[in-house]
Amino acid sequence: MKIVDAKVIVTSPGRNFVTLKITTDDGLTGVGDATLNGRELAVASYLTEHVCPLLIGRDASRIEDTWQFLYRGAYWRRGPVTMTAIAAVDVALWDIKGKSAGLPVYQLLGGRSRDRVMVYGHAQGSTIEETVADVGRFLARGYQAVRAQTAVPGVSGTYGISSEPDRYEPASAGLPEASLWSTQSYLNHVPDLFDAIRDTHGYDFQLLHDVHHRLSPIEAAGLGKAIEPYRLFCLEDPTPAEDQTAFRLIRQHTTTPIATGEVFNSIMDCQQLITERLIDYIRTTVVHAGGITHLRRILSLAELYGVRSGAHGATDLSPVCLAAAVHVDTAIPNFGIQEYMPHTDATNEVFPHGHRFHDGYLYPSEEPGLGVDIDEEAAATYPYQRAYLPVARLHDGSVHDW
């Protein structure tokens, strides 16, 4: 199997998405997601003008070759641009690899682990009350597991929180949104969430909820022994996770299980996470991390460590990297959770796919390879539109992690 062809497509139905198509010489197809928010066109290029003309000519059976070939041959290596074009190839050659063997991707990564998996819904509102009664509308549709964010009084474009229901898009046209953030406001406010939510909904489903990098080590800390009587599933991305040892302050003060890894795009950005335990669920993706076949050496490394996967899910993430998301948590033993945001209506049409969401799970496709397409006349009905991610400041004006 000779690749003949490989080409991107960039297209915005609602928000930007990059994708990569690569053709054989016997006409089979291959499709993977190279979407990188608020940097689409870096990784657009980076495919078009550096990586497409490699790859015409190769073996697209080989895919540990190619992926080898593309991180260690570059010279410079890793970024999120460098690995999510990389993550693309990767995941267009398990695709064509799924397609010639008539089977679905997970089978080919060694077969079913579980029968369905479990995902979280997005759960949000201006004010508590509001977001109680969000995610009493998520648990009535059958979620096993919701993460809820409200608005924090006196701080503006609060993380999180969406006019969409089920879904949250931060990314905006035009040059970056300003968003105030105090980190006091936030910790004053939210134990009062997870306690009337609790007090509301029992404790008969799994909780979770997204700091988003925003705190220090020892905030991050206070607040996790504050809210262990609520028993989270997990805290999301407490602090910034540059310095991996920050996170050793935050295991010392308490046992709320922490989740973190959704910008990394190696196993170097979490190796001594995973090896000193200092987390309990790796959220890395299949788009950011280089494709399935380095997102598997990081599950591998944290399945020693008895860390579980807990994979980046919002709508950032094309029905391509879905798709091939479900089918990794299938196979891999060490399946955590997976996050879920339904994509709109047109981004459905432009990638039809056969995976499904029912009562609180996902199901992966039977279809050969991973079961999802790109309708390129759909696509080029939704023309690119330059959107970038907000920026927060302090009061005082300072710039602080979003």
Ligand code: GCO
Second form
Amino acid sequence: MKIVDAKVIVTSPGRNFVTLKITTDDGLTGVGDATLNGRELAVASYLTEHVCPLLIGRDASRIEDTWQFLYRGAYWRRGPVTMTAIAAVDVALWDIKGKSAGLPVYQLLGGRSRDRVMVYGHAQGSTIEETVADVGRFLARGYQAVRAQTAVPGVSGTYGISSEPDRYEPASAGLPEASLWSTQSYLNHVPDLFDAIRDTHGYDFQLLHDVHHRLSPIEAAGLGKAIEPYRLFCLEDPTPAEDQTAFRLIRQHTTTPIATGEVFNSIMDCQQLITERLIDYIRTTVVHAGGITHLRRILSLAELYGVRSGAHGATDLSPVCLAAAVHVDTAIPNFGIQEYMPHTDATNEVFPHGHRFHDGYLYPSEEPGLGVDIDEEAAATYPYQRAYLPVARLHDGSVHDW
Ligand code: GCO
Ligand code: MG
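Since the one above is the form predicted alone, can you give the form predicted together with ligand GCO too?
Then the entire complex follows, led off by the chain already shown.
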């Protein structure tokens, strides 16, 4: 089973996606998500110029060897661009292996550890009252877990708040938008949000919140401590994630569970966080952490230390990534939760898929392989549009952390 073609498809059905499609000499195809939000063409070019030529003629069944070849065999390791490209190859090869075996990918990973995958949806609002009402909408639809974000007074364009129901778009076309950030306003405001949510909806569901890496370790420790009474499922990305020792300080002060890692691309990025038990949920994903092969290694290490999965699943992770994520979530023993922001109709048209959402849970496709494809004709009707995530600045004009 030799690889005869590897092509990169860039499409923008409402937002940019990069997809790798691999074809074998016996006519099987596999797809892998290669989308790196705001840096899409860097991965497309890494694949086209440097990786695809290496794939032609290789045995498509040698997933592990191909991973080792692309990672260990290259002098320059790690980094989001490289690891997203390797992930795309890896996932496409798992898709092909599933198709050649006639089995859905979760069966290749050891079969079901669970019947369904709990997800969290995104409640949001421009005021606390609006967000509380939005949480109610999710609960009424059967969600077991809801992430709640609210606009911060005096912080124009708070990230993650949009007028669209159920989702927000993380990037916008053109050059990066400037958004204002005030830690003081945020910390003064956000505990009232959890208070109002628990007061209105009680404690019989999981509540989550994302800080988007905006706090210092001691600010995060204080927030975690202040919101302990509201019993969050997890507080996500309290501080810039690459500073692993910062989490020691947070841990010393609070029992609020901590999730981080959506920006990580290697097991080295989270080794200390896991082995020192500094976090509770690891948010690494198939697309940004080296594919199913590498993500499984991270999750196996995490299992040993009682850390559970909490995979990133915003709309910039394509339905190809989500399909793969649901297979992994279904199979692993230490699943925690899966983020879920539904894609637009245009995106779903470009990526027909068999995984399904129902009543607060995702179910994997039962088709052989990943159970997702790319409709190349539809994809071609949505040309790439340069887009960026916003950049946060403080009142004095200086750039702040993401
Ligand atoms: C989340 C996120 C997203 C990311 C975005 C980056 O938890 O869903 O933080 O909003 O910022 O996916 O590309
Ligand atoms: Mg996040």
